[in-house]
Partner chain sequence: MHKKKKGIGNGLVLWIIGIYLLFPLLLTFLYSLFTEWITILPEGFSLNGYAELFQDSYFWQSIGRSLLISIVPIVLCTVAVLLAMYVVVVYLPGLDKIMRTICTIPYAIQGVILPISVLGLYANAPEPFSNRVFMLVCTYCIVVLPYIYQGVRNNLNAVHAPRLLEAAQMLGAGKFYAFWKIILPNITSGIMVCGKLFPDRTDVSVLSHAPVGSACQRGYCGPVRRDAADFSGSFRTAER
Amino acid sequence: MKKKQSIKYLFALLPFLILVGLFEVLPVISIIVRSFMPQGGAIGVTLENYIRIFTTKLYQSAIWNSLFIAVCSSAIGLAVAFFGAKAAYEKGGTAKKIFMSILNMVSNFSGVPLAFAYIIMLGNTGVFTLIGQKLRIGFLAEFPLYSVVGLMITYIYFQIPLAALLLIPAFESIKKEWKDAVGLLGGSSRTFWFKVGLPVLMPSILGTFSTMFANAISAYATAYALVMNNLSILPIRISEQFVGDVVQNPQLGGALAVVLMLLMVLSILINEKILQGNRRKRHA
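Show me the one chain in the form predicted on its own?
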């Protein structure tokens, strides 16, 4: 009887497995294989593409810029979202529902429309830039929108709602009885959050950071619409190799894509390592 049920489940999963294989597994394998092929499509195996990536300043800067933007935007976005999610959790009721509705709406505002909005507000002839020039506010008048810092600030906009949406359900795991217990033992609210709240939320916080990191380091539309090829980051350098106007080099593009995938996998492994360390401390 159990064998028949398992066969039924396999048949039910078969369409999903076929889709995953065709649109996820096969493309990844194809990219990895292509990254080890010589330029020009010749048959063979070579490390030339990876050597070029790690010895050329253009691609080195792309890796460092992508890492800097992803880490900083994730950390800042997570810090802001944490207090927003905490406030929504503590307030509850109608305020929480309104907050969730705003988050759902804002989280969909990204890509080209987001870049266009920032250009209108803080571009070379943006509204706030002109106001800064008129009132002699140096920060606004010379806002570095088309730079690494400007791109990072743009990313923070869509990182905050993503982090808040992921953290709000995690706060539901904190029981009010724990707060009462800490209060009865003479602990303050700060003591509760540092000794109880944050350790309980740590797996969710690290998981959220890992998701935000992957979201930021692979973002393409916002970056391309804002800075195009004027700033070196991995997604833009990858796209150049496949849709370049002059020269296309899919083998190098595949190698860059593999590097990007490895960075994302590395962030997940670091996240798991930290979580394992926390679990061992708890058991100890």
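Give me the form predicted in complex with the partner chain now, not the form predicted on its own.
The following holds one chain only.
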């Protein structure tokens, strides 16, 4: 029988537990609890907030817009980033280093500054808008920046560096020997990528998509700076329940936040399901 060890070391856990308990666990629990409470602050359990969300056009469109923008910007951003990462991996050397530096630098360029940049490019008196008007290019002249499409273009911008930075390390796992083997067996570069490269990278690609989706669907600053309250997306609808000109309704805000959280968790679960399916196929 070993003599009882002193448990003094448990005190080292305290800072972490306090920090996480007060600012992660408690807030999340409170927002979930609040979402089931009736508007006005009375104590009780009700589903009225959720019912309201799913029956009111305003909130339905918020959910739909958020999903649409998140999925599309993630998909497009991922595609662009994939080719960028692949090019960086194949080129290697200084070019890759410079590319990664650009990615790192640009990945911080989001929110208000990004919105501003796009406004001066494609806004009502933006440079490209003016060029479009001069040269009669209808698409540029009337570019709908302050809409879902405009927001999506802006989101794609900051999704690309995020995805590329996540994908470039993934390419390191592609072994040159596999390419050689495919070549020796009579396959082309396309064959390699479709039959070997992409399947091997699939977990990283899906994981990256998941991260991008979460990033896009919860982004607030860029959207607010660009369209303020005029476009219905979840983060804006959530924050206006707590601050701003609209009547405060923290309970509804809580419910909206829970919906947003569920959407993000859902994307992770779908991700996992697809990966599991792949694994099962392999071991079948």
